[in-house]
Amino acid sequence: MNPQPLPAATQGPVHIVGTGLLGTSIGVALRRLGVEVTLEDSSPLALAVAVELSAGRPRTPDDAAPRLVVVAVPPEVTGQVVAQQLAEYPAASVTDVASVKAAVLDDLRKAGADLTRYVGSHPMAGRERGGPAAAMADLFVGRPWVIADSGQSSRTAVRTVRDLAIDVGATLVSMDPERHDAAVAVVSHLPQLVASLVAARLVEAPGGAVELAGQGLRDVTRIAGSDAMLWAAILAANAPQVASELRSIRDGLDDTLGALDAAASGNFGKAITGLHDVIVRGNAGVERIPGKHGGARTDWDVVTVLVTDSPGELGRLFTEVGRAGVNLEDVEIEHAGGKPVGLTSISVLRGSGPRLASALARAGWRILA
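Output the structure for the chain only; the required form is predicted together with another copy of the chain.
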């Protein structure tokens, strides 16, 4: 449930420009800590929703100048709005939450903005739904929040933005803008584009093909459902870094095609060697991902249970798991033909797996070796 809020390090007033998902969520989190927050948005509707959700109140001419301005507008206008805010509040520190950082900094340099009071941010948090109505105070809890110091940012500005990130529950990560943009190109922008390109193949897939779709295709294409306008703006703003990732993937595709063509022309030795190499390099890469595909996996026991499609069966399973009195760390349900039927993997703290397995087996569940 929810930890007791600590006293905020952030000192208001904080002014938030742009009351979409991120801006409104930051406002709600700060208000819950008692920080004074004012809001503005080009859409009166979005602003009204944010106010209704207690993200703050609309800014009025009589309000005191903000100590901190948070710019949470679409990436393509972020630089311009940050420059305006720096000029309008000459004593304020200003941050933004755009998911690209170098392009914003370039715009500020071109605008001759005061870079000492600007520190770029990228909170690595979001939801499938956007807009103020989807806002939540806990959106940033446990998530990385990148602080991208341009090198010219003042210590006051950096400390002010770090305090904001900590107050909303995020985990601080420091990266300069270029390294940040290279990092998100590979961990975020590349996967998005590849998921979209693979999903696009399904539009003209042969009849009956999608009925054979398994969990692998579902996982690879899940994020292909993303918002097109937002992603077009993000990708365009990080174009050089994303292009260099795509070129590397294209080189890998060409190597793979070489191996496949060798197979087609009967040279199976060359084909198998090349294809094996592609999969092995992928094995090595996926092991670098922190968490359950990397380190954490070794800290957990995984108990795999067969769940058939009878009504209420998942509920009964979790009731039994509760009775077993073990600490549930994770649950993964495999989907066959789009139904949650098949293998359900329950991760528990290392050592309590056998106890859970025997408890479930006694309760009549099929436990898999």
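Numbering follows the first chain given and starts at 1. Quick caveat: nothing in here was measured; it's all calculated off a predicted structure. Basically, rigid core = biggest C-alpha set you can superpose within 1.5 Å across the two forms. First, how it differs from the form predicted on its own.
If you fit the rigid core between these two forms, you'll see the Cα of L68 move by less than 2 angstroms.
Please supply the coordinates for the form predicted on its own, as a counterpart to the form predicted together with another copy of the chain shown previously.
Left out here are the partners and the other molecules; the chain alone remains.
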């Protein structure tokens, strides 16, 4: 018998302003928990889609005042909209889900807004596709949700926003606005720019080059398909922090170019030393990226299996992994261009790899070194 879900800590009504990906996803998640949600958006079409997806209903003048307002609008107008909501609902706690926090807080200070009822927040979740049609009730499950209080936020307001994040399945992280913006500049905004810059080079790539693309290029450019206008606004709102990170990248590129120029002039000793240093520093950075359960991904063994592109093959592979008694930590699939096969790399805890490889080989799978 399945256990009944715990009741939501969030008390409605909750009013969501902005029915894009994040706003609609929050609404859908809360409605599944039985929380009353009302919606507002300057786009009638976006609002209609959110309503159709059961994210809530349009707010009417007769509705009771909300206990919590969630502002999910583009970052360049977030401060203005938060100030309006604080003024319109003087008993409500108000949060926003913009990806920058210091600029929003600065706007609210200039507007003389009531900062005791405002708590900045940022769910570190998203998709390459935006808009309400891409919304998912479980978008936030297991994802970090930053709570960045104003410095004057009341305990009630902070608790209300924390309850929201917990109810939708997120993991709480507390940061002040400035530290948050510095953090997302390096782990979110910089990767978006670098991915876009690399992908842009493909436009002028010589004929036949893209046909040689492997999983490395796909990994690096995956997020380059993101919404251009949204990301332009996000990057502009966090300009000082992003610029600082890009200058560090530029310094690294200058060092790398120096090593490559040395190789071109025949000084291979200097070249190898410089290029080796770039890769080693990258190795050190990758080791800091947490894997499943927070452990380092370098604690894993990787078993690579050749899988034919046929219905049910991946399911059969995962079944065999389970039969081997090995817990799967991560999976990566690399498709072979123009071929009916793919390479599936299975990450397992260190020491489990040889046992899994032997079990899969006995089951008829082709294991690649």
